[in-house]
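Only one chain is shown below, in structure tokens, and it's the form predicted alone.
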Amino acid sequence: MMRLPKFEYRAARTVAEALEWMGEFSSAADKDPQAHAMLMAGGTDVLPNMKHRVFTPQVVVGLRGVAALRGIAYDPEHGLRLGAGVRLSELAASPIIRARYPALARAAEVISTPQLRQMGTLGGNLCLDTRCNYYNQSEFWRKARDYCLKRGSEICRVAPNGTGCYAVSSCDTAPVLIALGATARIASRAGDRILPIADLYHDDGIHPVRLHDGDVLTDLYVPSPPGDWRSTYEKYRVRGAFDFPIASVAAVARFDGAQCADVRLVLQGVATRPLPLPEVEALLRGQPWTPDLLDAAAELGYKAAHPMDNTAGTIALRRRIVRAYIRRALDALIAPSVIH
């Protein structure tokens, strides 16, 4: 049985008093594995990595008492509010997200299991650690067969030639809010600051979520979509529940008529932060969708999707995963049954 290492819980009752709290500590909320505190809401990514020794905090302050970061709320005008708290479980069975929403909703139905999901919270999802088959085992395993780049060593074990980590992200809720055009506030003892979600993440294995030391994820902000919008969320895992995806792909359309006005697509599981695919967006905006152009379309993904070979699945395929999700998602969004 692994243990949790010893560390000081302090449960907090408000943002203020949390950001009090991190303030005392030189780093902790870039989830760093030197960090002598950390941030937990959830506890379903924390926890276990405890467990394993990849991060071990002196101090995890606890937000799952703040009752700010929680509640859904819907305007017509103004769209969508999520607070950072909201469980993974409300969000897949909230009624306005399913209607309005349907990508995210399925996005956070598919992540682990019911009683994960029943814990986890958006914004933990959201802040996930990146994972790699050298870093996510236990303080025995890595010992033994040497550290990697994201624990101290001084090389990447999956690309020893490599600039930088490869650890991927595997947020499920990530690249739909993306795709959605999704924006997040950031409480800090500084102030407030509103930033989208595609600038939330950047290309480090290492420190995925640019979220500085103290900050605190307190909201999600989703547009309201207008006219004929519709979304989808496709992912592929080697079991059929708990799984990370091996890859998945958001995606988002507006039609006119026939002719598609726009569309937004993001891959997640094969890089360091969720993937955009301008190129593939390019060559679907403003035409009709035919068989042969979303065939197109698919292979340009799989062209530019590049996994490492540091998840399950061969890097082979994953990138034939991708070919196939994106047709998926695809002809997912021209069925009638996704019109919301």
Ligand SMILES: Cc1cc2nc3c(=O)[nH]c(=O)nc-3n(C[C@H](O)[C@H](O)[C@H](O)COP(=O)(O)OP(=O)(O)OC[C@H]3O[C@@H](n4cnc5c(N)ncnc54)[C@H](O)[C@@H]3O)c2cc1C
The other form holds:
Amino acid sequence: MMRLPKFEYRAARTVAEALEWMGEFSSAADKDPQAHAMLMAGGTDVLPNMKHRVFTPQVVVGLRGVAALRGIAYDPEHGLRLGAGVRLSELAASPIIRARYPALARAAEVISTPQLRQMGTLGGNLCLDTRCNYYNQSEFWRKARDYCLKRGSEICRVAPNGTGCYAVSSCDTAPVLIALGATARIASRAGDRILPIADLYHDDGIHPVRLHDGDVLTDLYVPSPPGDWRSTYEKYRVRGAFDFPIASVAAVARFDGAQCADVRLVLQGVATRPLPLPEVEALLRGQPWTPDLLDAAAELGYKAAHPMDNTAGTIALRRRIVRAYIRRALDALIAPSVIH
Ligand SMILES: Cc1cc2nc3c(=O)[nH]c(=O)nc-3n(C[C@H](O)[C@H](O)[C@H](O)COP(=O)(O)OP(=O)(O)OC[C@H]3O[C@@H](n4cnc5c(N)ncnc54)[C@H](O)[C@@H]3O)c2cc1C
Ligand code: SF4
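Write the structure block of the form predicted in complex with the ligand for the protein whose form predicted alone appears above.
To see the whole picture, the full complex is given below, headed by that same chain.
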């Protein structure tokens, strides 16, 4: 049985309190292994990683008691406001999200297991660390191989001649929120700022999330979709019961008669950050979606995806999944049953 290391737990009651405590310690939100303090919401990623000694904070600042981070609110003019502390199970079950943002509900309901969705939060999901076969291992395993770049060593085990870390972004809600044009409110000791979710991510497996010095993600805002927006999330995973994405596709589109008026596509699980597909979108926009066009779009997406050999599934399989799942997502958007 793997045990947690010793640490001090501080339960914050307000965002200000969390910021103050995080400010007492060195930068923790960037997943620096030497960080002294770390935020924790549901703990479904932080605690297993602490057991593996991937994270070794001396202090954990808990966000579960912060009432301001809760709540789901919708109005047709301003859209959806989600507290970062909303649990994944609430997101998946919310009638308004299921009706107006079905891809988001779908992404939440295919994350991990029912028990973990009861604990895990939207904010924790968006700030999830990147994953790699050489990183998400026990301390014993990693030490035996002399660690890797993401854990302070000199070399990447996946691409020894590469220029950085290629650990994979695997959080299921991020590609959907990017496709839906969502923004995030981030609280810091210097004040609040609003950032498009797309800008929350770096192309950097070591510091994947653009937060620093204990910043707290507080709210997500998703614009109100015009009545005829359709959205879907198609995820391929090894175990259907629960697993991280081997590759997945978030797709949002609206149509003007038979023609596509607008479309957004974002891949997940194949790069260090969620990967938008602007060239595929340009091919599809303004066109009637014929089977040949959809095949061409899937092929273009296949060419844009360059996963590394660092998660389950071979590179070839993951690229083939990208092609098949883009096609599957586009088919779903034009299926008569999808009317959102
Ligand atoms: C067996 C298993 C299967 C899983 N499967 C999946 C899966 O299929 N898809 C998937 O996406 N995830 C999966 N996960 C990962 C995890 O359960 C979810 O991503 C979950 O949403 C994380 O939320 P949390 O609240 O538990 O995060 P925590 O573990 O509390 O935190 C995760 C990270 O977010 C930071 N953080 C949390 N809240 C905030 C905030 N408000 N502001 C700033 N930083 C914050 C923490 O510091 C930490 O770095 C799985 C985990 C396990 C153990
Ligand atoms: S991609 Fe390379 S540096 Fe990054 S976690 Fe994997 S082995 Fe380590």
